[in-house]
Structure formats: structure tokens, C-alpha cells
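Form predicted alone, single chain, as C-alpha cells, below.
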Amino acid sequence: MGAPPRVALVGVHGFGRVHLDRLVRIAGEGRIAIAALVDERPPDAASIDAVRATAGGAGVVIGQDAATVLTATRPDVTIVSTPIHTHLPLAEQALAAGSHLFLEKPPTATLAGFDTLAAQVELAGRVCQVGFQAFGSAALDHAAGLIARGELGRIRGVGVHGAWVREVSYFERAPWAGRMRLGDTPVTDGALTNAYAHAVAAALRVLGTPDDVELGVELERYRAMSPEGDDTAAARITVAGVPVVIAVTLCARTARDPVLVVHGEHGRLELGYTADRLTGHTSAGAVAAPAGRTDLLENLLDHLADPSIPLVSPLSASRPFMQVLEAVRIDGPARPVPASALTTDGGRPVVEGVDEIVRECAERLALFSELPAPWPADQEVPR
């Protein structure tokens, strides 16, 4: 039995604490080594202590230049979990070090990059997994085999509605946050690309899209808080005839988990996808969903070591939600939410009446201006 796979981390903060949590945990049960630890801002001591407590995490290398630590390190897997802007870079870097990838999302800041990356990853020889944790949702693959095989007759449509709420300070955190671009460089964070990403992609994924289908997005995008980016929007992607309407916002009065909705002509179907539940009907009867959810770490570790295991968010599952991120980049900085339909709740923005405008929207696959909704009533405001 060969030597573990070494792994190492860029960004140790923010979600990256969670991988680094999680790195811990499978480097104690002796399934990998820590290599490094890369942030411009190192790791706190308790975390140090944590990697070092793990089999040969005496030697784990802890830096602040990605390409320097990586290529002394030569990792087998680097995990890319920094700003949307830096991860093309940075992967770039880790391909050119030998290492697989495991890339948090949205994977790239523009499909351009994302075509590029997927040639380089496929050039390199190597594979990467994009972090879109409901992926692995069992409850989310049984939703998409009761579709695949015909159980909830044609689908009319798939919805999704969140209802989030955010402080002001959640778009003061860093330089890119609520950014459509860092000077010459694009960004595209918003509610539809970051914060609801799973969302788009599990709407995606659920009805099987495939991975080089073209599709048709119509969208709806608008600011309270956000500097430029979206943090109240609703899209509505057509996937071969179906509507996927996405209407979310961070400005919710309550905070609500985000549901999706797949509406068949024999059924329906509520997925629950932060908690992986899984509730509905069919023509067959009511829905006992599997409980459970892959780790896409260990589901990458377990590809490494016998590649007749499929990954379960290849690079490539991926390029459906990059065409939804680019037609966001293209369409540029979203319109400021009229201050009529304004609220303060704290201190932070409300939008007006949109926890119940964003479930109305998944429930009849329509965008706001196709609903009374107070912003678009109101008189065109400029971007």
C-alpha cells in the first residue's frame, strides 16, 4: 500500500475553514497528508496545531505565494477555495505542480476561463471537482431518476425560490464582494452566481442537463445593498423547451431555506437542498427519499484511487451553470432597487414584500415583472 495522497489548501479562511476542518478529519483517519496551507493571511495557531497533530503534519509547508509553495510542495490534490476571481490563476498554478484539483464554485469568473481551464485540466492529464456540495445530495439524485424515468410525466417546469438575509456588512468583507468586475478583471459575484449557485446548478441538475446543451436565460437583476452585483434577482433558463426559474434574494424580511420545485404533470416535487430533504408526490405515490450525501473530497479521493468510480461534480457538469454565470457577466451591474420598495429591518435593507415574491415566482415560473412586484412597477431606474 502506497504513501497517502498529499493535499494541499489555498485559502484557509472563510469556507476554506471548513476544508480545513475536513482535511483534519480524513488526515486523522490517515487517508491523506497535509502538504500546505496557503493564505495571504496564515492560518490562526489552534489550526496550525490541528494539521501538525496529523500523521505527517509535522512537515506541512505554510506560506503566502501559492505558485512558490506549490511547486516546492508538489501536492497530489490542491483545493482552490479563495475569491471567484483568483481560482483560474491559482488552478493554473496547482496544474502546473502536478496536482489534481478540487475547485471551489463557480469555478471561474467567465466561461472563457472556464473553457480554458477545462483544456488545461484535460492538457495537464488531470481531473478536477468543482465544490457544488449538492451534487452529492442523495436526495437530489432521486429527485433527477423519478424525472429521468418518466414518474412525474412531462415537466412543465422546475422553480426554485430562497429567501436569505444578509447584513450590510456581508458586502464589506472584501474588495470583490457584490463586484461585477476588480478593475480590468471580471468578478460576477451575486446572489445567482455565489450565494444561490447551488441552486442554479441543482435546477440544472436535476433535470439532467447536459453538460454541451445551449441555453436561453432571461433575467431580472437588482441591488439593495450590493455594490454592483445581484442580491435580488430572478432568472428563468430553458432547458430544451422546460422553464427553470430562479427567483432569490438576500434581503429577505425572514430567513428561509431555499427550496426547489419540480412541477410534473403526474407530480410534484420539494427538495430542500442545504438539508438534502426530499418531499412530494408522483404517479406512483408519495416520495420516500434516500437520506445521505457524498463528499466530493472523499468522492475525488476515491477516484484517484480507482478511476472506474465517476466523479460526482466533474469540471465538466459544471459548463451549464457557467453559461447562466456568463449571461449574469454580460448583462452587467444589476438596477438599484427602487427606494419605494425599500424597508430598513436593523439597519439593513428589506425589500418590500419579496419573501413571498420569490416563492410566487418558482410556483408559476415567472419573473417579477410577470408578477405585482413593487420594483418592477416602478419607474425604470438606471443601473
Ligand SMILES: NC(=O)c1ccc[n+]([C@@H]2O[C@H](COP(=O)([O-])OP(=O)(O)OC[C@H]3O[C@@H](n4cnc5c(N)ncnc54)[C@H](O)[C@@H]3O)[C@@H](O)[C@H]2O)c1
Contents of the next structure:
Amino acid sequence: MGAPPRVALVGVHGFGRVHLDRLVRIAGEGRIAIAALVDERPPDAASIDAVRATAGGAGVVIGQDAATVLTATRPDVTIVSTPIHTHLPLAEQALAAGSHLFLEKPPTATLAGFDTLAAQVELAGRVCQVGFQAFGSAALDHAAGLIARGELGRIRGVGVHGAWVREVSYFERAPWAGRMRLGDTPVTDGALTNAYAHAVAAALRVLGTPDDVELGVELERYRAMSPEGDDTAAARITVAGVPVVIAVTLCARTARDPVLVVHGEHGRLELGYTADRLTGHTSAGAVAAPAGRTDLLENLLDHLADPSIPLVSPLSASRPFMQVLEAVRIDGPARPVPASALTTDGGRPVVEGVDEIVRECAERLALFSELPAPWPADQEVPR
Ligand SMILES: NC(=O)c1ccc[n+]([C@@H]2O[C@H](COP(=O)([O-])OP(=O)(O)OC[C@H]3O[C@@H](n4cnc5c(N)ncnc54)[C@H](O)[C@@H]3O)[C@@H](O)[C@H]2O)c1
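Would you mind giving the form predicted together with the named molecule, to go alongside the form predicted alone above?
What follows is the entire complex, opening with the chain shown before.
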């Protein structure tokens, strides 16, 4: 057996912590060696000790500048888990160092940047897995199979409702949080493009949306506490005539897991994509969903060892999602939620009634303004 693949992680704090813990676990099994950790803010001593204790981890290179560290270490795989607008330049540096990529979602801040990256990955003869972890879900695959085989009859639409609670501090944690741009640089951070990116991507995936499809996108985007991007939004994406409605908020009164609802002529499915919970029925009866999730990094390693094993979330499969992101980017800053629709809970803004409003949108495949009792944001407010 050859030496295990050498993996670098760029971005060790924030969500990078999840990657770091996984790397230590997989390195502990001897599947990889941790070659480098890169962050503008150095990792803590306990993390460094944990990495150094793994097989092959004693020589880990730790640095603050990705280009320098990646050029020196030339890892087989580089994981990029940094702010959205840094993904493209860091991915380019990783490719220049000969690395395959594991890129966090959303892959880039613009569709043009995505197409540039796709071309560069191709040119470099490397592969790129995108961190849409729900794509590894057996329950999502099962739902997609039922739809593709016509077991729900004609699909009337797919709705996702999401009611999460974020504190104001969520938008204060980093300068890019909730920003559409930083100076001249697009960021495109919002509920639709980031917190609920998995909802958008999973809804498109469950319908078997082709990578090269042209999507129609209608948007109603609002912000109660985000500085620019949406924190309360409805999007209707039309996929080959089938409406996909994503209605989500980070300003709910009570948090609950987001649910993806498939409305079929002869059945209905509900997928809790964060917990891989699938329930519902088809014309054949109740749905029994398989459990489990393929880990995207392990899948990337499996693919590199044996290319006949397909990537679960290859870069190309993110293109439909990126069309939605691009529509959001072009739409610009979200509109403020009108004062009449706002209340507070322990200092955090809550959009009045939004917990039920998002559910209604997903059930009726409607935008906010199309609900029978329009919510106060139906009154136009300036951006
Ligand atoms: N897959 C998921 O479920 C999931 C969940 C949360 C976040 N994310 C994604 O993970 C990424 C990171 O999000 P976050 O909230 O952790 O961000 P963050 O702002 O907390 O940044 C993460 C780390 O990147 C470092 N960093 C920033 N610029 C850098 C640079 N140029 N070079 C090296 N290090 C740099 C920061 O110092 C920080 O430690 C984003 O793309 C986000 O959308 C994915």
C-alpha cells in the first residue's frame, strides 16, 4: 500500500473546526496524513497537539499564508473552509500547488467565478468536491429515486420551509457575514445562499435537475438583522416547468428543523435534510427510508483511490445552485422588513408570524406576496 494522501486545511476556525476534528479522526485511522493547517488566526495549541499526535502529523506545517504553505507542502487534497469571497483565490492557489479540492459551499460568490473555477479544475486535471453534505444522504437519494421512477405521479412542485433562530451576534462574527459585497468584492452571503444553501441544493437535487439547466428564479428577499443580505426570503425556482419554493428565515420565534416537501399527484414526501429523515407515501404506500450518509471527504478519498467511484458532490453538480446564487447577487441588498412586521425576543428581532408563513409558502408553492393573507412585507418598502 502507498503512503496515505496528504491533506491540508485552509480555515481552521469557525466551520473549519468540523473539518479539523474529522481530519484528526481519519488521520487516526491511517487513511490520510495532515500536511498543513493554514489560517490568518493560528490554531490553538490543543488542536496542534491533536494533529501532531496523528500518524504522519508530526511534520504538519502551520502557517498564515495559503500560497506559501501550499507551495511548500504540495498536498494531495486541500480543504477550503474560509469566507465565501476567498474561495476562488484560495482554490486557485491549491490547484497551482497540484492539489485536488474540497471546497465549502457556496463554492464561489459569483456564477462567473464558478465557471472560471470549473475551467481551472478541468485544466489542472484535478477534481473538486463541494461541501453540500446532504448530497451524501441515503434518504435524499431514495426520495430522488421515487420521483425519477414516477412513484409519486406528476410532481406539482417542491417546497422547503425553514424557521431558524440566529442571534444578532451571528451577523457580527465576521466582517463578511450578511454582506452582499465587501467594497468591490462580491460576497453574496444570505439565508438563501448560505445558511439555507443546503435547502436550495437539496431541492434541486431531489428533482434530478441537470447540471447545465437554465433556471427561472423569482425572489422576495428581506432582512430584519442582516446588514445587506436576506435573513427572511422566499425564492421560486422553475425547473423544467416544476416550481421549487424555498421559504426561509433566520428570525423565527421558535427554531425547528427545515423540511423539504415534495408534492406529487399520487403522493407526498417530507425530507428533514439536516437529519436525513424521510417520511410520506407514494401510490404504493408508506415510504421506508434508508438511513445513513456518505461522508464527502471520505468519498473524495475513495474517488481518488478508485476513479470508478463517483464523487457525491462534484463541482459541476453545484451549477444549478449557483444560478440561484447569481440571481440573488444580481437582486442586490435585501429589503428591510417593515417595522409593522417586527417584534423582539430577548433583544433579537423576530419577524411576526414568519414561522407559519414559511410553512404556508412551501405548502402552496407561493411567494410571500401570493399568500391569501399577505404578510406586512407585501407593502413595498425601499431597499
Ligand atoms: N457545510 C456546512 O454545513 C457549513 C456550515 C457553516 C459554514 N460553512 C461554510 O464554511 C466556510 C467558512 O465559514 P465560517 O463561518 O467558518 O467562516 P469564518 O469567517 O469563521 O472563517 C473561517 C476561518 O477562515 C479564516 N480565513 C479567512 N480568510 C482566510 C484566508 N485568506 N486564508 C486563510 N484563512 C482565512 C478565518 O481566520 C477563520 O478562522 C464558508 O464557506 C461557509 O459557508 C459550511
